[in-house]
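Below sits a lone chain in structure tokens, taken as the form predicted alone.
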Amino acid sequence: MSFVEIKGQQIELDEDGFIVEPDLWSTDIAEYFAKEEEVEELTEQHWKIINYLKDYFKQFGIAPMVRKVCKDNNVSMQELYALFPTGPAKGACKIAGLPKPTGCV
């Protein structure tokens, strides 16, 4: 385990760099991780996906499959990868403060 300091708050990360305690997530944390995941600025479209992922995780306890993310948000796979260049699992879920997905996201 490792830690990063974001705006004076110590955040514990797992071995893959995902936040250990999702309840500590904040927009400051999202912006920090966005830069690490090759997203220079979080746009309205990014936030739409991030909020969708957070809501889905809160309701079902897992991250949604990529196809579901695309369908429910009316974005193509290509658009999703353009928004999150490191991918929906590694990039989008990490930025949204979700645990590392165990399968396809």
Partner chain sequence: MARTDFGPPDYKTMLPPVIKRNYGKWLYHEVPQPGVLRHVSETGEELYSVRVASARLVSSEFIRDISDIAEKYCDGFLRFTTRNNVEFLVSDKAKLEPLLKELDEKDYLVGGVGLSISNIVHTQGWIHCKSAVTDASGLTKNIMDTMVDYFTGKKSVPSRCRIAVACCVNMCGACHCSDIAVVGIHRTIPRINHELASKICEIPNTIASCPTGAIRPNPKLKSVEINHEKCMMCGNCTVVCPAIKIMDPENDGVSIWVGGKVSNARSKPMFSRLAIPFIPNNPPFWPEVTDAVKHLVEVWASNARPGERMGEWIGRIGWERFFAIADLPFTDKHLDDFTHANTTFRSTTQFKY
Given for the second form:
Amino acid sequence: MSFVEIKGQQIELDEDGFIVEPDLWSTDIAEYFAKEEEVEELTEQHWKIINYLKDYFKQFGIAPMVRKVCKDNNVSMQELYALFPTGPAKGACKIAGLPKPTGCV
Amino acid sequence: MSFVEIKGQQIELDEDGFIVEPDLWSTDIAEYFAKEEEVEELTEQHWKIINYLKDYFKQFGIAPMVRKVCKDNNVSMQELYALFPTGPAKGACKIAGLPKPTGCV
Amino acid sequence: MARTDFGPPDYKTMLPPVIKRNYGKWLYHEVPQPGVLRHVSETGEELYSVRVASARLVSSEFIRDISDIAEKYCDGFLRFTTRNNVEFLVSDKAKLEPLLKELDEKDYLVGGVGLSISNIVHTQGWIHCKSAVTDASGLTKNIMDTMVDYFTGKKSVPSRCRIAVACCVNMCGACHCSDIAVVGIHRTIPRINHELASKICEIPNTIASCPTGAIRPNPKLKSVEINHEKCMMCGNCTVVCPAIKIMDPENDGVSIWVGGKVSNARSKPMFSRLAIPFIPNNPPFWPEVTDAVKHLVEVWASNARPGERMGEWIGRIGWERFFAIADLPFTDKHLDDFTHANTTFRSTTQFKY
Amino acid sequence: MARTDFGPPDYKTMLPPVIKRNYGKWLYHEVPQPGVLRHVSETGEELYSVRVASARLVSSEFIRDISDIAEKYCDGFLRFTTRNNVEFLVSDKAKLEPLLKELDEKDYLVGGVGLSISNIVHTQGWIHCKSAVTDASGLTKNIMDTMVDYFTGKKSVPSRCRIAVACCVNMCGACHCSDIAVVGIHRTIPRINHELASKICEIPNTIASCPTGAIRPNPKLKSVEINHEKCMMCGNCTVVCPAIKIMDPENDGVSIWVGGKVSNARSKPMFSRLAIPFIPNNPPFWPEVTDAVKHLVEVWASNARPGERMGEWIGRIGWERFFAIADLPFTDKHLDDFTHANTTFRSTTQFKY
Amino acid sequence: MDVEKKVAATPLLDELEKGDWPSFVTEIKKAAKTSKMAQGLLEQVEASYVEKTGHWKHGGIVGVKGYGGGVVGRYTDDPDRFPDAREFHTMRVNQVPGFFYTSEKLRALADIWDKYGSGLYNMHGSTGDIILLGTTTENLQPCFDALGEIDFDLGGSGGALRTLSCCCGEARCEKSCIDAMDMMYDLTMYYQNEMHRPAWPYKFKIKISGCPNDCAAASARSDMALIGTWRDAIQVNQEEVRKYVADGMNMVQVCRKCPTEALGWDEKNQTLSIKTEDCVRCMHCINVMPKALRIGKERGITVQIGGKAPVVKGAMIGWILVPFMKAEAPYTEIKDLVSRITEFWAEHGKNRERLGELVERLSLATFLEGVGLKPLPQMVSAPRANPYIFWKEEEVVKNG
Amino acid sequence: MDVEKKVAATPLLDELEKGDWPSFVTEIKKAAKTSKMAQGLLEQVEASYVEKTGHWKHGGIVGVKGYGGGVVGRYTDDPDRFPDAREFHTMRVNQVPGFFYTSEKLRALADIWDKYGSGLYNMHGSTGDIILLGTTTENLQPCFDALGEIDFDLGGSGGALRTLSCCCGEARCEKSCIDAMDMMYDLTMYYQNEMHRPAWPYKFKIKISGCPNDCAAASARSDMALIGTWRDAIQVNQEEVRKYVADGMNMVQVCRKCPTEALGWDEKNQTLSIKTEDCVRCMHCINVMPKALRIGKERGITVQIGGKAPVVKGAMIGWILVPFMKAEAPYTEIKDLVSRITEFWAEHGKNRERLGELVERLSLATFLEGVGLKPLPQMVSAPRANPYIFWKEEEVVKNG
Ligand code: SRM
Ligand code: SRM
Ligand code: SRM
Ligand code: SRM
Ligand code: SF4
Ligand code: SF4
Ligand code: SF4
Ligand code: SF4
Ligand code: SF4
Ligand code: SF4
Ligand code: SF4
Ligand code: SF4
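Now that we've seen the form predicted alone, could you pull up the form predicted in complex with the partner chain?
Now the complete complex, all chains and molecules, led by this one.
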């Protein structure tokens, strides 16, 4: 576990750099994570997906399956990786402040 | 289907003499059924079981299993048949105005 | 109050003296001719049992007639078998031939012993059951009319072949373990009379009665709903709730199952398995059914080795070969989809083309 | 951006010329001596493969050492087997003996071919997996130390015997179809850190992860509950939810399973089945485990017929006989209670006392 | 019963009077000569044949005093059309063990049934009862009373012990390892209350076969099957074996069918050998050489539980519960076991849950513990393949 | 990597350097001579041996740019105690099909791994990858980049197509009915995206064995097993058969092991016969007489689906989906099938639901319809025994 200061707030991160207290998530934190995950700038397209992930998680208590992300947002896998080069799980979910996906590895 | 008049009310019975509209059940009807089912007089013991059956059905939507009737009312099978000579299903349930038990035959 | 709880008549009062004397002492038996058993005792005494076919559904007249015969040749002793045949118990060998003669004259069919097709175990059907999809007695009559030579021993079979008929999937008999089973089935989804259901349906029992969990409560109507995707038309809910009906004359019919057995002889007991998913109800002759049964018996009889029951034969050659030899279509219906389905999927590259 | 999606090296560039020339043309093979295969081609050419044991977990030094050897005797060509042995591919027969000599000098173990006990397929264990109940490498080392004569061919076995070790019930390998499988198991129920769970638990996934439906939500704590009556200590929930822990050094241990196979040779593939429900973790030697494996191999080797795999032998004699011969207690743990349990119950009066 | 009415035409059913096999239609017609109810039945069944559908109503709950079962109530669904089939209840009359009768007894039965019912029977029902087919509510009690006078009691129905049945056993079979008929009779008498006054979650069936040939089909259709067996060596008469061989029996083929290779034929010495420890008592060799081979001498039963038809969880063939137990009158051990099992089931079974389904739901291990039996490898065809083993708290070390 | 630190004592692990079998401890120690991470591992594993518990933390999600998998993140649960095991990720490197290598290639790999990682490997992982055991988050990308330069790509992890694996096939085996290695290589190249960017409900494994001996253990541990087979007659060289007999082979015993009695030995004519229509290609006769018998000439694959380990619904051994299909480059038919299957599964599968579990949940019939295949008796060991048949509305007569 480690801490980073984002806009004056101490934010705890786990080893993988995921936020430990999802409730503390803010757009500032998203911006911070974005840099870590090789996203130059959070565009509207990025935000659409970030918000989608947050909403989905709120509603269902789980992260959506990648296929669903693509379908519901009308993006291809290629486009998704173009937006989030480190991928939907490590990249997009982290930026959206979701708990670390624990699916299969 | 047939009808009997009980205290001025037309009550519909099925072939087995069970009441068709359980909502119309009344203590008068119970008395009537009791005669049909070889019960001389409805004693306190009878009423205890009749009320138990009605309550159980209300709560669970099914007639209790005979073993449960005995246990919960602290009567033996012998006593139950002594009270209701035509048995708990044909006798007691009919008098209590429950739908005809459809369990296995 | 009337006498109660006194049980059946004491069997000891029903046994012919030869049996009483040799009870537990029988040494071996032979089949001197089709339909006749000769049991020999340690004491040297012998008993001839002559087996005759019965419709099972019989009249007092029949009862009296077999009583007459038993009195004439068996000192009044007779029995029924577990497959509803009648057995005349002859202790006096001299009376055997005359008995057989009289039986023949009276058109009784002698047979069903050993390597034969014995009586069909069947159920109530339209004669008495409210669940009946078809008529078991009618099917039985037609099938046995076709199979009669296998009963009397005119035609031979590699091994016993036990046929069963059940008018619905409750299978009141041992259909699920018969060489050939004919079972009534539905093909459409039950209809619910919600009005009636709200009065007389024991809803929790009805929900629990569904093998596939297709029934859920409909609290608004105080009734239940059926999920069409899940319903397998078994009809079990209709047994529990009188407000649910499933009869559908146009679509109800029968299915045929093969390869079951009960005995532990040689191989283990086996379930009967689906051969023909559907044949329409076609009374009074059900010709498609009798043809199918005849075909199955013939295919088996001409391919199996001596002593091989239907299921043993299929077990040896494989179901894929069975479907080919019997020239039956293999369809999605044959694929199991119930609880243990995946234990029936082939987990080996071993198969025949 | 870096190069992506280019796949593994082209296998064609990794094959010795003799293989390239005879690719798809091999005619037959022989085992001239333990650990050595001689493949002969239609063209008459031949290839000697020399199989040596590997710890699987190896260092760069090892990699370089086998590379040295391959260069010396095999023009630099070598391969690994699907059971993690190393094979030196000798195209020049003259180099075979010198190779074997050097291998012997360097303490490489040659063997694992044909009727032998080959390398153990095993998993990460305490070396790398967070789910590890035990150490797969340590168990493997100990077991193979005991079994080494069966690898090198000094002792013989009736048939192949494939041993597998998995550090948890995920069974990363083919434990579930191995002649002998050693599997790490838990015996106590997971503990939930509700505080943490409320933050990071994907509750629906966690609930779905439980094979027995033992997990239900606890909305008050925003967490989950485990029903002790239903939990079978599989640990699957701990994979899905980091807030659930199941490790319990005092009670964790290993179980032993027997009779599985993968190949379709002769008999169909079979699942391994429970032989010994629990042996405590006892590093570094796990003496009870090595004893048990040794015992199982010896019992099988001295009772099976030539060519009979463990499961084929047990299939022939029956499990009841196996438990008697192997002198293993049969307990409630051996009785299946999962989904298809009732298909394992004996439905015949055929059994041995 | 008196009769006047003329039966309507039954052209479809009439077809079924042809053919060689005994005709149920002819039987109904015989009864219809003197029984209105039989006439009613004929009419209704003809209608079913025309319309391809049954005409019986759901349910029916009628009975006799003091009993909760033994009668299956039945009403036509169209009393206007089939007035004579209006009430058509069946009485389940407990058959004589082994289905042995004297003509006298059968005549007495027919006399009563002609008086109070349709004059139609099933000899016998699938469970084993004599099914008296068709009477009115009114006639039930008098009919029962009359039956009592000739010693015929009712069998079981509903959530009760059902009428037992058995093969002819020692009365007429050399293979019987037990006195099946006596056992059936004794248990039936012992469990009269359980049979006549339903108090269980669902039906419970017991069937008895004298040997593993299972001529009562017990393992397939009884919650508890009691199958005769033995535990010592098959008795071999080599002399008689040689006679079979001399008569052309191919011993190689006979031996090949032994499921466990226990059977061997020594061609040179013309001797049959049986490895007793490998014999699983499949009956095969005894069946094909009845004169030469006999069951062993140390006899008893194997108990199987859970056999049943498909409803709800699928059909089951009985599972081994007790590999071997002695079975001698008064069958105390068996009764004790039956009682422990039914008690456990009555306590834990859900409504309409058969024993086999209960065991499947709770697990065999739980059931064994509940009835006080130890797990044995004979109970399974193979041990578990999945690693989902349950451990009890008392089996492990307690942690802080 | 440079190294200074002295490793703490590891008395328990040291014991495992004794004995004949190659020692993983010795291997770790070798690496520890130059790698701190290997030292850290040694210390932590020693602690595990003492405490009988693992010390790795849950989870870990790290990777390289552009990929969603291929790396398994790992952290010690006690970084203060085991600082050198703080980050200990493994990289799954796609092995060469058939596990064939040149020493040159292996040395190049070792050089890179010594630079960026612990110098420890699994040769190979259970799925088939080269497992590079232990590196830091920081080193992942450079290591991957370096691997790329010697043509080593990453394999699969997560909800993706996993690294394929296969037996040596035609490269080194006379029994191979297919070019297993080429098939693996071709499919691997074709499905790079599906392997590297997880988009499926769970892992999906494909394994290829050249024949039913299944040396890749494909049917037990792949969602889709492609097994070489043939459909014509086994090629028999009677001459060579006779040699085996002359050398003492007992043909009666050999024939007895044929599961279908397809194999026969004519003692008089010293001829082996095979009833091709009865042969189920169990390999037995070919295995015991490799010089005399050869696989048939009309070759292809059998496709099995659903194989997997126990989680969640229990272990499964692959079920026959396609009894026989041709398997020639460019494997268009196979790719088409893979795509239809994974598409169906991706569409209907739940999170963490393997293909076999999906098929079990939805029914095989539904699945077949979904992927456009016809039911065949070869798919099952037996048809259904329960009467719970589902009928579609379009199959029946519409009612009122
Ligand atoms: C009379 C009867 C018992 C009874 O108490 O009523 C009976 C009597 C005998 N059976 Fe049976 N079995 C009788 C129903 C059965 C049943 C039950 C059923 O069919 O529903 C079975 C189990 C059927 C199944 O497996 O599906 C049955 C399976 C056997 C077997 C094993 C057959 C097999 O090969 O699988 C034998 C042994 C044999 O035939 O060699 C056998 C042997 C015998 C013997 C030879 C025993 C003996 O030594 O006396 C009897 C002569 C009968 C015959 O038909 O050849 N009996 N026998 C039953 C006659 C029914 C009928 O009318 O056809
Ligand atoms: C090298 C290897 C394939 C590879 O690409 O790496 C291989 C190679 C051969 N196998 Fe295998 N098998 C190899 C793993 C397997 C596996 C997988 C496993 O063990 O995990 C199996 C399935 C095991 C199972 O059933 O559980 C396997 C089941 C067989 C069989 C069937 C064995 C049986 O009787 O059940 C044969 C046929 C035989 O032995 O006659 C066979 C035969 C052979 C032959 C004789 C084929 C040939 O003609 O070349 C090869 C010689 C090997 C030997 O060891 O005698 N191979 N073989 C694998 C060596 C592993 C090792 O290092 O020990
Ligand atoms: C009369 C009889 C068929 C016959 O023609 O012989 C029969 C008739 C009925 N059976 Fe049965 N069963 C009869 C023996 C059986 C058997 C065979 C046996 O007992 O050996 C079985 C299979 C074995 C078993 O118990 O599993 C059998 C399995 C069923 C089932 C399915 C039970 C299950 O668990 O799968 C039902 C459904 C139910 O209980 O609701 C059932 C239900 C019924 C009902 C009560 C259906 C109903 O709710 O109306 C039938 C009444 C028909 C009637 O109007 O007379 N009947 N039933 C048999 C009883 C006669 C007798 O007492 O001798
Ligand atoms: C590394 C490896 C074991 C090894 O020592 O070789 C491995 C290691 C893990 N497996 Fe595995 N599995 C490995 C091959 C397998 C196999 C064998 C195979 O692929 O042929 C299986 C059985 C076949 C199958 O897929 O069913 C296997 C069945 C599992 C399962 C159970 C899956 C199931 O459906 O039953 C899990 C559980 C999960 O996915 O959460 C699992 C999960 C895991 C995890 C990711 C557990 C975790 O969540 O941390 C392990 C990571 C360990 C680590 O830190 O490195 N692993 N896993 C194997 C992969 C190496 C490689 O890429 O070559
Ligand atoms: S099989 Fe069905 S229809 Fe026939 S008697 Fe039994 S319950 Fe009735
Ligand atoms: S017919 Fe059967 S499957 Fe359909 S709802 Fe009724 S009980 Fe369920
Ligand atoms: S078997 Fe379990 S503990 Fe071992 S590597 Fe696989 S998931 Fe990890
Ligand atoms: S350990 Fe297994 S059985 Fe227990 S709650 Fe977790 S997932 Fe369920
Ligand atoms: S079960 Fe056995 S004892 Fe009973 S009749 Fe059949 S063969 Fe004879
Ligand atoms: S009874 Fe069966 S198992 Fe026993 S020896 Fe005879 S044939 Fe073999
Ligand atoms: S699976 Fe078949 S082709 Fe492949 S190595 Fe094994 S025996 Fe040879
Ligand atoms: S391959 Fe197997 S099935 Fe085919 S003939 Fe040879 S032994 Fe028999």
